[in-house]
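Just one chain is shown here, as structure tokens, and it is the form predicted on its own.
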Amino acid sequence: MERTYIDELKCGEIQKIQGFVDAKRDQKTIQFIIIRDTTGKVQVTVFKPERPEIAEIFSNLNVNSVVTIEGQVVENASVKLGGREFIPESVKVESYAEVSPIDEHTAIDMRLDYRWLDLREGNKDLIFKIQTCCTNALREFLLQRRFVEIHTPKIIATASESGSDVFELKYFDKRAYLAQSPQFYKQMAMCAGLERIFECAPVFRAEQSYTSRHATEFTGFDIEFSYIDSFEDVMKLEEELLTYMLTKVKEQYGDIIAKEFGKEVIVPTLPFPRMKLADVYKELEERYDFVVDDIEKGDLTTEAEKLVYKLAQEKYNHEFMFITDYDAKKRAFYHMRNAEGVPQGYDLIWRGVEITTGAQREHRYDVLKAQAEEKGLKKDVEFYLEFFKYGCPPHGGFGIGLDRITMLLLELPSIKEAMFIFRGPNRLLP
């Protein structure tokens, strides 16, 4: 007999279900066992006098044991779990479970030690179903617009963007690094004439960061495309992309997110508001008495990011905000600059957290070479500069942290909850 998923059960038919024992209640003459699979839960009701052999099996099982049960579903209005119950005719124990060392009250770091058990609790599997919807929507949007998916190497000969924050490893008799981003290879694709590409892949950052939004390995969704007129084209594509993604999530999971997480999926209006960095600091000071030293005003501080969310809501009735006109000292050497030396790029802030750095790239070899040398990067980027010697179209792009997007969408307390397996400065297991 083929397995039937719990959400596909029909009354009156003999069916087979498989899953974990989620909970059980053993009374004198009756047992109530909750079985959970990836689609939901169902109550299994055992009448002990009628099925003593089945009752004995369940009496000896701990929660989290895995079972295969054959039987039929009957309607029962008194059952809170969907008004139906599963009456078993046979039970096979696939795996006996020991008592779990964690529960929903266990601290996050210990729960991460037992991540495979932690993910069985509550609605945590729903997080990854929603994340799958996000990823699929991003891909769908781009594929409809002639983008091609590529896969760039993660073991590289030189640091991706600078000499810091990279993991070094031994590569046979050479030194190699784990990629901070696919940036150089995204641009190589532009030089190769692929024109429109994206990648969904791991990214590695050797940062000693212990915040709720940082990880040393995460999943990045990167986009690069050619023949743009300015970085406005890049911002336009990103705002349309994110709006498409949130629309799809709301359609498929909006009601479930409201029920399980108590959060509304807000689909933003277009276009997203845009402000120059200097104007942001001016508004933050005028509205909220927020002041930073002049030396910090070339970039957006963490506290300023949080206030930008409040500013975006009050000034524009919006959750997103593009911030432009950063100090060139704070931007990567490959960002194009205008005649005044202002980088032609942006950060995108959502719910008080930066989710994207994007820009028009410098595609002119001589200018790019000079900007690399200005940053003290010469030998390390020689292979990259070679791409631009043989012609390259104007292009730009951005990257989105998929785990951070998930965290913000569901308003989870930490990125640790949004990742299948978290990696941080102090965590290499499981």
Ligand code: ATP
Given for the second form:
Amino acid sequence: MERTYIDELKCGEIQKIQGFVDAKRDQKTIQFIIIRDTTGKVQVTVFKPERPEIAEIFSNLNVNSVVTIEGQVVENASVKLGGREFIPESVKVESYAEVSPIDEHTAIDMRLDYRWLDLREGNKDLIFKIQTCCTNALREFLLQRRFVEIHTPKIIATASESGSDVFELKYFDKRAYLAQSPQFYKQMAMCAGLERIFECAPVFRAEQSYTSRHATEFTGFDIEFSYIDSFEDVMKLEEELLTYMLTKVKEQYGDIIAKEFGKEVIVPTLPFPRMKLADVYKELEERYDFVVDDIEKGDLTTEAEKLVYKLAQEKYNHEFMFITDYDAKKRAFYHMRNAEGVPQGYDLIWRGVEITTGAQREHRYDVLKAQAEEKGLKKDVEFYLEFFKYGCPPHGGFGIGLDRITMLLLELPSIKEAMFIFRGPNRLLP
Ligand code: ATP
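Mind pulling up the form predicted in complex with the named molecule next to the form predicted on its own we just looked at?
What follows is the whole complex; the chain from before opens it.
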């Protein structure tokens, strides 16, 4: 007999369900067993005097065991779980579970030790269904606009951007590194004439960060495209892309997110507000008495990032804010600069957290080389600079942190909860 998913069960037919024992209540003459599969839960009711052999099997099972049950669904208005119950004819135990070492009160670090059990609880599987909806929407939008998906190497010969924050690894008798960004290869694709590309792939950062939004390995959704006029084109593509994504998430999961996470999915209006970094600091001071040292004003501090959410809401009634005109000292050497030396790029802040850095890139070999040298980069970027010697279209792009998007969308307390498996400075297992 073929398996029926719990959300497809119909009354009056013998059907087969498979799943975890989610909960169990053993009374004198009756047992209530909740079975869970990826689509939902159903109550299995066993009348002990009628089916002693089945009752015996369930009596000896712990919650979390895996079972296959054949039987039929009958309506029963008194059952809280959907007004129906499953009356079993036969039960096969596929796997006996030991008593779980964690429950909903266990602290996050121990829950992560047993992540596969942690994910069985509550609404956690939904996080990944929603994340799938996000990546699917991002792909769909880009594929409709002539973008091509590429896959760039993660084992690389030189420390990509600055030499700091990269993991080293032994590569036979040589040293190699784990890519901290697909940046150089995205740009190589522009030089190869691919014109519009994206990649969804792991990114590695050897950062000793213990915040709620940093991981040492995360998933980056990266985009690069040619023949732009300015970084305005890059921001425009990104705001349209994210609006499309949130529209799809709201359509497919808006009600579920409201019910299960108590959060509203807000589809933003276009265009997203844009502010120059200096103006942001000025307004933060005027509005909220927020002051930072002048030496910190070339970049957005974490505190300022949080306040930008408040500013975006109060000034623009918006959840997003593009911030432009950072100090060239704080930006990567490959960002194009204007005649005044201002980097032609931005960060995008959503709900008080940076989710993207984007820019028009410098595609002129001599300028790019000079900007690399100014940052003390020579040997490591030699192979990259070669790309630009043989013709390169003007181009730009951005990278979105997918795990951060998921965390912010569902307002999870930490990126640890938004990732299938979290990697941090102190975590390499499971
Ligand atoms: P931050 O300043 O928050 O450390 P960054 O400036 O190093 O981020 P980028 O190098 O611009 O970030 O990376 C692009 C995007 O990747 C970021 O906007 C963010 O969404 C995501 N990201 C960066 N670092 C991490 C990390 N350690 N863990 C999870 N996501 C990250």
